[in-house]
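In the form predicted alone, a lone chain appears below as structure tokens.
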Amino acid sequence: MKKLKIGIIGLGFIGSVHIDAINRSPFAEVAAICDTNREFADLAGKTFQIPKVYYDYHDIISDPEIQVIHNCTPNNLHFEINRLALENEKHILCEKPLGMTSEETAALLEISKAQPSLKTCVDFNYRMYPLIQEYKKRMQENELGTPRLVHGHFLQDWLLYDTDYSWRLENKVAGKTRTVGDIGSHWCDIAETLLGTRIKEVMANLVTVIPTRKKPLKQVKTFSSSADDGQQYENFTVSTEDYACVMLKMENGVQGIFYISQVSAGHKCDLNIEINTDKLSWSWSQQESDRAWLGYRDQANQTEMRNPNSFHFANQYTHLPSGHPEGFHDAILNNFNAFYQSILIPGNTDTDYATFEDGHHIMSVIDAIVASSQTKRWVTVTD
């Protein structure tokens, strides 16, 4: 089986993660990369021994050798690059969110539906952890009981100080929401994946904790230290949220709440979700992703370590023996491999990865959350 030829647009933090995952995939290889920063693009090309380096996304998309585009650019470029890729008959994998607005994502969904031979994917990689996929199936088989409640959080601290800066703070680049779109979207996708149902109504409160920040006069890398080493700044007014709390109702009757923050000291990538059923409670934390907690009323609680020998449904997503932790990079690889196999195996419609349809739906959830915070009322999600 010939490997798919991949073109990556955008070489920031997540772009390098994509390169690493593709280099470990048996189904694909990086054939070209693209970034507007020529020096950065050239260095990446040499470092990773990538044969083609572009500086304009039009050029990489029009390259006849490239079969799949990975869109790792800032949010404001997602719509145009995704649209152009589909028009050039490229399969497309896009970082979340799929677009800046639900109007953009709806348009992309319609374009993709008109070309059913082209596969689309949104990189909601957290759903591709082995234990998430295993318990998704166990939930479907009613092994855990009837779900009643869902709750959790996603906390980070990389924007704790007023000198912390990223393009994600700029609404003209990132969109009208930041924390909800950046990490809340992942939490919503995991909740819907595990429960096999969609969020239908939300009540939200969004808060800008640091309304004025100091923007560096020179470019800084996402997640880099904010230590003041003589850096010069200009004052920057922030219009997007640092924190959000969201109550939700799901189509199957499950209700719940989650809260998210990018200004909570000590929390790096602290994603947690818990589901309460009529039989037990089940909880999973991304920072301890090889374990799940099960709580009972009439017997001792349990901690289950990821063990391929005890998996019933998700063996294709776990690759190491128990006790050898699998993490973020492995979930990314699982997502890519599932996407690539859907391209390489004709007629394969059993997809565990998020498609453009899922990406549009989550964007509609984000819109409803923002509208709810603005109007201080429950808002129905309209796909």
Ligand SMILES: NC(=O)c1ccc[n+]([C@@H]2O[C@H](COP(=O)([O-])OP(=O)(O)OC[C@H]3O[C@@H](n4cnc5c(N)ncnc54)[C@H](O)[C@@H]3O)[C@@H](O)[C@H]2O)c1
Given for the second form:
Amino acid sequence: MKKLKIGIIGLGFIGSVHIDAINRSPFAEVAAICDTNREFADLAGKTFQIPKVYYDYHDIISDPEIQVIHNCTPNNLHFEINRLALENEKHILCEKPLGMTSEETAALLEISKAQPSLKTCVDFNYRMYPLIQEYKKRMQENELGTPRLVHGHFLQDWLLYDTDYSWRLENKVAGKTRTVGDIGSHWCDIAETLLGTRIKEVMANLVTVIPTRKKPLKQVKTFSSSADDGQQYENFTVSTEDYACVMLKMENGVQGIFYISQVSAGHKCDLNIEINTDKLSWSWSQQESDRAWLGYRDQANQTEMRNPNSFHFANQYTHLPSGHPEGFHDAILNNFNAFYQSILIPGNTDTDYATFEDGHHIMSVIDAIVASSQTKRWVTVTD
Ligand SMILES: NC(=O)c1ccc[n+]([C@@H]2O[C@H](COP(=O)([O-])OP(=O)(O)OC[C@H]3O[C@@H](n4cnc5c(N)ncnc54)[C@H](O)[C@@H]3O)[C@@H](O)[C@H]2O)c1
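For comparison with the form predicted alone, kindly provide the form predicted in complex with the ligand.
So here's everything in the complex, that chain up top.
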């Protein structure tokens, strides 16, 4: 099978992760990269020996050799690059969130539906961890009982100080929400994936804990330390939330709550989810992603270590023997491989990965969360 030729746009934090995953995929190769930051583009091109380096996304999208575009740019560029890619008959894998608003994502969905031969994917990579896929299927087979409650959090600390800065703080670049769109979107996606149902109503409280920050006068990379003694700053008024708490109701009657923050010291990428059924509790944390916890009332609680030998359903998403941890990079690779196989294998209808349809739905959930916080009432999600 011939490898798909991939073009990556945006070579910051996640773009570099994409290069690593594609280099480990049997289904694809990085044929071209693009970044307006020539330094990033040239360095990545040299380091990974990528044949073509572009500095303007129009050029990589119109390159006839490229079959799939990976859009790893900041959120404000997702709509335009995705639209152009589809117009140029490229399959498209976009980073989350799919767009800035649900109007944008609805338009993208329409454009993609008009070209059914082109596959679309949103990089909701957390759903592609082996234990998430395994338990998704066990849940579908009713092995865990009937779900009643879902709850959890996604906590980070990389915006703890008022000197921490990123384009994610600028609503013109990131959108009208930050913490919800950036990390809450992942939490909602894995809750829906595990439970096989959708969030239909939300009641939310969004809070800007640090309303005025100091913006560095020179560019900083995502997740970089703010401890740069030589850095000079200007005051910057923040309009998006550092913290959010969201109550939710799902289509199958499951009730839930989650809270998210980017200002919680000591929490790095602390995504946790717990489901309570009529038989047991099940919980998983991203930072210990090779383990799941099972809680019982009348027997000893258990911790299950990821073990391909005891998987019933998701063996295609686990690659190493038990005890050899699989993590973030591997979940990304699982996502890409599932997407690439749906392009390469005719009739393959595998949609374990998130499509633009899912991306639009999550954007609609985000919009409902923002509306609920503004109006202080329950809001129904309308896709
Ligand atoms: N799925 C995940 O787990 C995950 C993790 C991190 C980021 N993301 C998403 O990935 C996207 C990028 O985030 P990041 O953290 O990598 O940001 P980043 O700032 O580290 O990287 C963005 C890159 O895009 C480049 N860029 C900006 N404008 C461009 C243009 N017009 N043409 C080409 N390149 C351009 C920048 O120079 C930069 O190198 C965001 O949408 C974010 O939400 C997803």
